[in-house]
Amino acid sequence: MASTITAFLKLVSSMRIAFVTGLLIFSAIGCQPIDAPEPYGALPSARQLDWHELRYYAFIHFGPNTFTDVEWGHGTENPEVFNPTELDARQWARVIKEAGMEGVIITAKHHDGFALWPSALSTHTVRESAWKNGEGDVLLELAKACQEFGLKFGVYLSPWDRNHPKYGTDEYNDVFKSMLKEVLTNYGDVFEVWFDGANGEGPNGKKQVYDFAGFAEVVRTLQPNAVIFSDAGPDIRWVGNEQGYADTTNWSTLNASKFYPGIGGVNDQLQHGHEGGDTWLPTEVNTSIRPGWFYHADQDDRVKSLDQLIDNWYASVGMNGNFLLNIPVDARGLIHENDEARLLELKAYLDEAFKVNLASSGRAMATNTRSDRFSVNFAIDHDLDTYWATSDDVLEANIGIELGSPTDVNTILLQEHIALGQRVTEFTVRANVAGNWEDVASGTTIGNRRIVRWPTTKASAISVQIRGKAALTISNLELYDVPDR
């Protein structure tokens, strides 16, 4: 251990920064309490901070398309085609819960205009279907199942409606707001409202000018804690692709005034965000477990492999985003056995990979500490409300973990204290191997959560050199030896 600490001190000395183990150096800064770092840049709201605590939840695409074998319905389908023979929302909730997911968002109304609840504003709903002789309500059954299994409940509503006769007229925006009101008042708490920006022609051949500001106002009034998703937020943004990958540089901030739902040609900006952006607008990373979003029987043997899902998980949860994985319910009204099996395989992998946090039994060290109120030990105390912070004039510092003896390690999880903003621009991970420091990984942004992997190294200490745009804050640092695949 002594040799490792000596090596760490040499590393620190090379940076010409005083070595601190999390204790306040009173001789340098006096005995007065040190205030927290000033907030930097755009900041998250309370509802956004709650959303950031999530990691992984389900998307469910379900509707007439499930029975007509298409992805985008035309709105001319006979509503009686919707007739699941074994619909069991409790099965959905059980599978989602057992898969380690935290909630579900369902396509309450897709582009075809079919409503999964008996809306008073439409004649294209479950009320007109053959299912339960028109007496059913999918949203009600799922909301009850979510409550039973401790899952968050969210809804997707497409403003595009290829069936409603008012679509393309001034009256339609009020129709859609009234539909929103039905969904947001009759099914309990809603954690997310997902707006698709698709805008095509309705049955009268006209397109609609959407009142997204008015739609958002309805959500804010009826479900003030719900986050709103679209290409422009206002709470969370699309990642810019449907393959399930955030980029390695992923700012939670965006110059949002230049964006709107359905905007095209800005996918790269959505993936990266904007450094110094004026609005906190973090990424949700979506993909489907199958090639399609709705269920198709000929895709039963095309469920994503375990390695593909693992890759998606690291590229979303581990890239400063949340992972929204679509699981299309089949024509029976059930999550298919193949999808369930793969979801449970992913859960087993994640449980094994993140079972032992090596940092918990290590000794935390840092090259600068703002004061004892922001000790380096707060980076490993399992409390995201506490954090290590540097002095205002220190924009580059090292934080490290002494492991005690050579230990297999290949993964680090880092989290900034994002309540004060996102500020890290670059970091390098170093491992002490037989007394020598070796660079093993590097990255740019951290934000809410960054997970980085490297080939397994037997290290006696891990150090992270961090650079940022303001005083550094790290609320969580974890180390793992995840299974190699």
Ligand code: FUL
Contents of the next structure:
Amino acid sequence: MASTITAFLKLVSSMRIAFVTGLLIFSAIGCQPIDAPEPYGALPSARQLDWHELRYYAFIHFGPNTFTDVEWGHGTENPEVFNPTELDARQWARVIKEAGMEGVIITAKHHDGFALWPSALSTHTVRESAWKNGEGDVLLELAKACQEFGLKFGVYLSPWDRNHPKYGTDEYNDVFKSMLKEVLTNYGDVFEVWFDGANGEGPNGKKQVYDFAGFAEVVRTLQPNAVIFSDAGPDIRWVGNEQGYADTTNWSTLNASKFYPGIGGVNDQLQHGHEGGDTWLPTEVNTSIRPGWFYHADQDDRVKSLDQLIDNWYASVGMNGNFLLNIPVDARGLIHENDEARLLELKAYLDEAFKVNLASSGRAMATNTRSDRFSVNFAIDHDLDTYWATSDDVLEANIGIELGSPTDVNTILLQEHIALGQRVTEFTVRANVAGNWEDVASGTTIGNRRIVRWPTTKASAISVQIRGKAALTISNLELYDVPDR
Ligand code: FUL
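Given the form predicted alone above, what does the protein look like in the form predicted in complex with the ligand?
Shown next: the complete complex, the earlier chain at its head.
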């Protein structure tokens, strides 16, 4: 490592003299393979890569529980209790859009079995409710509002059904598949299907043996671009907790063959993934803006603080995950004012924090570059399809940004070119302060996206020493001076 640092320091001085000359020197270092690095390990599918471009979207828990003030309905509740007086899915979509979120996933059917659409397979649905005299369809209203506001539309469906008389028999798997077909056929594009792994008793006291492979097949046939979430994929995995935290080490790979939806006792493995795991299965981080998943009036003053939400945002979006934040719609059928206000505060914070990317106006440099096609400049060109890469035999290198004059900086965003696999195992961030290099932060995995913060330093350059399991690839490096809170 010491020799790499020395090489890097020399590089910085040479760049101060002439950046153009410096670039020529970099491209002359190391051997010069022209081809892209070989893919490494498990790789993401096209639908997973699309999903990796997202960051932050809403979860909506809504149903009879909203009116009966419980978290898990028994399936015995009178469907007439579902009666929002002012339901306005356009209000939800407006708030979600203004919050800077990219889509929404709604509980089409929670454990109580109540369907937010008039399913032909059930007698516990909006059709049996008092809302709109049984003529309403929440999914339809939300899908339309999503289209109007440019949001992605996703569905949560609980296979556990405490109402359906067939639950606990083989026939129920077909019932559930038919319900899925309705949901995936009648409401346009669905970006994500969220399968809850919970598996309790139904009305006949029996548990169901779920046909998850069959459920996934229905999704693949009807919505081939949709990603499927469960504790164990097949596309997206649970992060192992409901508090809203990925961890600093987060592999998008998992040895998935022994995992299944609803599996218990593996939360730690789900949170960290497996280094070198055989399947690409990245994390989605879900938590609620309030203590409950469903709306409860007595939690109106327990909306998470801005600091708490900021923490969750960095611990998901900044730790190689996507952030799924639940906003329970209230009994009026609206997103509550307190939740709306907090969401907009978070948006204002993020806009301010990430307003000026200091790397854009800096000069990029590296101790090794594979070839001109993988120049270090591709790490700061705002194009995730292009990337800096090292030679095959270089598994440790420095990438840096010269900032010109001493500049306040406290945050770095790094992204690997994950289409070729996740490679980085550790990194150290250094700041050049008054001519001295100081370690300011360090980490382990990077993956799709890693954001690291440190106390503000006045630096003339930032360098990141990176070590990985195969030739390194960085598609994006951003630097910020995020205002203190
Ligand atoms: C859990 C459920 O039991 C909760 O009610 C909630 O839907 C949460 C997102 O998933 O498994």
